Structure formats: structure tokens, C-alpha cells
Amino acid sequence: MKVLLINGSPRKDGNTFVALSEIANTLEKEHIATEFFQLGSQPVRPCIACQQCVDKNRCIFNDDIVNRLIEKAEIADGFVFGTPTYYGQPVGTLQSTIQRALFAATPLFAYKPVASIVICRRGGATAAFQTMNMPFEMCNMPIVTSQYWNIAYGQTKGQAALDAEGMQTMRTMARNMAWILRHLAQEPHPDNQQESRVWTNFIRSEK
């Protein structure tokens, strides 16, 4: 089994990497393979709702990193998405990546465990954490929890490693991820038994 660790920070070896590395080391001790996926600092298009991806498991735009992530998702058993907190929100490139990848290739992500981790200097981490989780909740992805929200604190490079509770939270989440993966391997989710989707809105035409 393999967990894909997506680093949404433009800094390859910053505090987000520190937290993801703590998770990776714990997963490896649980005999779960890991792979890092770095978003980097290149621009990522937002979703334009063109719906050209429907039933294709690929985004129509192929000039950024999104389809590369989708290719990795095909063989991944679980995911951890990490972001620093800028203005109380996840990094914009990561948000665009998540939205496009999950919309274009929902079947490749559905029923696979996922966790969000957030790095923060001081405030806004819980809002970023909630924002990260919302797309996963819409795509039938079991969200892996921990002893606290998956948050670590740090400002300068490497400082998150000094957040003892934050690092313990990451390790606990990683062990929970391993436990869920082992149980899913024994009894996969019967996705073929899902009900047909019902769509409801609240707009009523006037007579």
C-alpha cells in the first residue's frame, strides 16, 4: 500500500515538508510506502467548469501539474495534502489542484482515506483546515483524524519540528491512516452499491 504526500507549499523543504516527513516516517514504520508530490511554485489554472473532463478522469488542461497528480492517484491507496496558511486559507495553487483533480477524476479518489495538514505561524489554521476537507467530504473520501486538528506551528524554516504536540498529532494521524488502510484492504468499500445520485436545488419558478 502507498500513501501519496502532496506538498502544497512553494517551498520544497519548509515547515510543510517537516510535517509531511514526520507522517512519512511513521507510515514507513507501519509498513506503508510513501511518495512525495511537490506542487512547486509554478502557476496552476483554476477550474473553469467547462466539464470537458466528464467521464475521462483527466482535466482538459494539460499544461500544469494537475493531470500528473491524477496519474499518481490511480495507484495511490491514500493521500495527505499539506499546506501553509496564507491569509487564513490554503495556498491558492493547492486549492485549484484539489478542485480540478477531484472534479475530473472523482472515481480515482473515492473511498481512499485522506488527511489534510496545515502549517501556521499564528492564526487561521482551523479555517484553512476546514476549507481543505470540504472537497474530500463531497467525494466519498474517508477523512483521517488525529488527537487534534492536523495543525503544526512554525515560522522560520524547520521551526515546526519544535512543535512537540503538532508533531505528535502528525504521528497519531499517520498511525490512524495505516490502521484504516489495513482494514480497507481486508474489506474494500462496495462502491457498486451506491444509490443513483439525486440533485436538489431550492430555486422555484414563479407561476
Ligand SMILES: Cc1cc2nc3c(=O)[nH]c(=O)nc-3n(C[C@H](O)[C@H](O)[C@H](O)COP(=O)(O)O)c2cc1C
Contents of the next structure:
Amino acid sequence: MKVLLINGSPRKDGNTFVALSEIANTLEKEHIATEFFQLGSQPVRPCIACQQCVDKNRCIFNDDIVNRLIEKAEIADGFVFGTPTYYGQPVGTLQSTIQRALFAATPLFAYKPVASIVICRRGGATAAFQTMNMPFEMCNMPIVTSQYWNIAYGQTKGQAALDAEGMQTMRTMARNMAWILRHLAQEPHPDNQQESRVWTNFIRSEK
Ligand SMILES: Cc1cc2nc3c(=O)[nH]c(=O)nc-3n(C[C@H](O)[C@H](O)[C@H](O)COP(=O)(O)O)c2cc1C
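Mind giving me the form predicted together with the named molecule, seeing as the form predicted on its own was just shown?
To see the whole picture, the full complex is given below, headed by that same chain.
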């Protein structure tokens, strides 16, 4: 079993990396393999709602990192998405990545456990955390929780390692992820038993 650790920070070895590394070490102790996936500082386009991806499991744009994440998702059993807090929100490139990857390739993410983790210097992390979880909640992805929201504090590179409670929160979440993965392996989701999807909207024409 393998968990993909996605680092949304442009600082590859910053505080988000510190928190993801704590999770990786804990998962490895639980005999779960891990792989880092760095977004770095490269640009990522937003979704342009072209719908060209429908039933293809790939985004039409091949010039950034999104299809590489989708390829990794194909063989991953679980995901941790990490982001610093920027103005009370996740990093913009990570949000674009998640929106395009999930829209293009929902079946490769559905029913696989996922956790969001958020780093901040001082405030806004809970808002960013809630924003991070929104897409996963509508893609049938079980969200892995911990003893607290998955938040750690730090500003300059490496400071998050000094947040003892934050690091413990990461380790607890990682152990919960391992536990859930072991159980899901015994009883995979019966994907073929889902109802056909009902779509509604709230438009009313007035006469
Ligand atoms: C553009 C920008 C906006 C930020 N906004 C916030 C914020 O709203 N709240 C906060 O606590 N920290 C904020 N920070 C600080 C980062 O979240 C913090 O330094 C974090 O440790 C960076 O993580 P990294 O080392 O993984 O990049 C901001 C940093 C930047 C560059």
C-alpha cells in the first residue's frame, strides 16, 4: 500500500515538508510506503471548464503537473495534501491542481482515504483546512481525521518541527490513515453498487 504526500508549498523543504515528513516516517513505521509529490513553484493553470476530460481520466492540458499527479493517483491507495496558509486560504496552485485532477479523474481518487494538512504562522489555518477538504467531500473520499485539526505552526523554514502538538497531530493522523487503509484493503468499496447519478438544479421559470 502506498500513500502519496503532495506538498503544495513553493518552498520544497519548508514547514509543509516538515509536517509531511513526520507523516511519512509514521506511515513507514506502520509498513505503508510513501512517495512525495512536490508542486514546487511552477505555474498551474486553473480549470477552464472545457469538459474535454470527461471519461478520459486526463486533463486536456499536458504542460503542467496535473496529469503527472493523476498518473500517480492511479497507483496510490491514499493521499495527504499539504499546504501553507496564504491569506487564510490554501496555495492557489494547489487548489487549481486539486480542482483539475479531481474533475478529470474522479474514479482514480474516489473511495481512497485522504487527509489535508495545513501550516500557518499565526492564523487562518482552519479556514484553509475547511477549503482543502471541500473537494474531497464531494468525491466519495473518506477523510482521515486526528486528535485535532491537522494544523502545525511555523514561519521560517523548519520551525514547524518545534510545534510539539502539531507534530503529534500529524503522527496520530498518519496512524489513523494506516488503520483505515488496512481495513479498506480487507473490504474494498463495491463501486458497482452505486445508484446512477441524479442531477438537479434550482432554476424555476416564472409565468
Ligand atoms: C503570500 C503569503 C501569505 C501568507 N498568509 C498567511 C496567513 O494568512 N496566515 C498565516 O498564519 N501565515 C501566513 N503566511 C505564512 C506561511 O503560512 C508560513 O510561513 C508557512 O510556514 C509557510 O510554509 P512553507 O514553509 O511550507 O512554505 C503567508 C505566507 C505567504 C508567503
